[in-house]
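This document opens with one chain alone, in structure tokens, the form predicted on its own.
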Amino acid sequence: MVGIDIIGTGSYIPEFIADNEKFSNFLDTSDEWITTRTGIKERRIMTDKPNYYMGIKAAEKAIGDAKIDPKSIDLILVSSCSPDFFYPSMSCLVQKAVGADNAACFDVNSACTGFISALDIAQKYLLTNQYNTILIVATERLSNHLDYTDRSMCILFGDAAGAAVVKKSDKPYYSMLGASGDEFKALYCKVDYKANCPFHEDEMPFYNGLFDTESKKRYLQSDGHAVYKFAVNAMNNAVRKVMEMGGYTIDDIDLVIPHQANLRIIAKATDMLGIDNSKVYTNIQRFGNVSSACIPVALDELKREGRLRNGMKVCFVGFGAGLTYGAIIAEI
């Protein structure tokens, strides 16, 4: 078997936080409102640089923490589904910053799943011989995707990064990734442009009335109760197909780091799997959903904190637009 050893992690958090009053003071909504229903009370926003800068200095802090030279890097994937430019990717962004020199670079994009994709590509490269140090980088800066007239949308995500440096070792590894390209319309942010081609032709009516406001054209929409309904089945249909390949119990599972959509979705989804919620870290509270960087911030923060033990299993799992879900159980 051929698994990971996550030997370095970093995360970037932007300054500003944006606490549930601030937006009251220009939404219709109070700090209990957002609370009872999210479990948010506040996160972060960057205010004044682009979202490559948070994966740079992400990663900049997990190849320090991995003590390794940039140059030894084999491969950047980066994951993101809010980057600053079409292209480049933003991997090749972090390259250049962090001295990466040698390292192939290519983007990952499955929303707030990245991270878990990402991970999980890294695996099977590895599993190549071809590669031996990778760095994986989650970016997210959200905050540019939000109507902010919206309360039911804007309250919910922040911006941040997180970062992890990884090996290959025979340690216990055990995933699965999926989607259900039918439920796109649950979750979605189009991109905002407008062509000049002269060959082009009306591009609207492909998509049925999907766009017919102006913030559907523009910013982040979702349906609240179709993307409730398909995280909570996600999430526990997941868990359970990478214990089933493993051949565990979920006694035997140690830490589970979910995706950090929202607090009742989470809450609901660990009841089914029927794990201690000692076991599940939650970080919602002070950063709400940095999409893809959510599982690498939290990682990063119970490394720094002490609370990861060699030989733990730990779960990932989590969901995004697509929509995608995906989980992993490896031995750290």
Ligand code: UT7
The other form holds:
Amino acid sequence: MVGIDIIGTGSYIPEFIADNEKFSNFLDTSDEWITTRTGIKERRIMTDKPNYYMGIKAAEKAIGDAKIDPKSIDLILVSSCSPDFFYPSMSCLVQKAVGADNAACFDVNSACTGFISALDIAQKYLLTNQYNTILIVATERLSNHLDYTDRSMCILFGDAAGAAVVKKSDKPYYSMLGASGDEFKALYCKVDYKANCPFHEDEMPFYNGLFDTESKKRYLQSDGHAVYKFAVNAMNNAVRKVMEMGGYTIDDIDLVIPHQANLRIIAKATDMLGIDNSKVYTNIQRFGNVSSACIPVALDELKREGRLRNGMKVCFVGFGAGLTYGAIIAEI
Ligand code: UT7
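Take the protein just shown as the form predicted on its own and give its structure as the form predicted in complex with the named molecule.
Now the complete complex, all chains and molecules, led by this one.
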């Protein structure tokens, strides 16, 4: 068994606060609707800097917290579904900024499940003994993907970054990742290539309907009900699967750090699992859904508050566009 030690964490939260009141100034919505349907009170928006800036700041803090020389980092994994560039990968920008000259770099995109995927990749790389210190960064600027006239979606998301430095340990670690590509239209944000595409969409039936050039189609599109239903079942099933792998019962789990998409989704899934509310960490009230950054931001808050104890069994669970899902139980 080879598990992980989380030796450092960091996060970056933009300064600009968009509370529910601000949305009711330009949309037919209210603090009451948003709070009762989602649990969100406010979210942060990055107004003046690119996404990679947040990732770099979170990475610098995690490296400082881990008290390591950046040159000892063997691999940088950045999770982002809202990158600033198609290429290079965001991890190369982080590498340059933090001076991790010896690190291999690549990005991971499984949308909101991204931190869980990246952590699981890190654990697999650590197993090889070729990589000993891995920096994982999840940085998301979802405000770039939002149609601020769509009241059902734009109130859900915010911007933030979180990071963690991990090393190998001999503590228990169990994971599962899954996907349901059939449901990709439930949540997507399309690259706007139409301008350069010489073919008619009838010639590419797979893309039928997605090549709509109306400006709104470049923003995040979602069937909220379908995602909601998928999320509750996927989170419940993923946690049950990793508990079974480790021979755990729900009482063995000390802390659950779920993806923060909707407080009702978290409540329903954790209720189905029968886990005590006091063991479930939420910060969606303050940040909204910051996609793959949700879990590392929460991890960093918990670490700074002294709430992570040696030997704790922590469960990370999430879902996202794809649709993807995954869970990890790690003794930290
Ligand atoms: O990381 C994954 C990303 N995606 C998600 O997390 C989405 C998951 N889904 C959800 O969280 C929920 O489905 C939503 C929050 C998106 C919607 O909540 P809901 O309880 O499923 O509401 P609904 O879609 O059934 O809408 C109920 C009503 C509708 O009005 P009518 O048709 O009943 O008259 C909506 O038009 O609420 C209306 N509505 C709003 N009203 C005020 C939708 N958005 C708003 C709003 N303010 N912001």
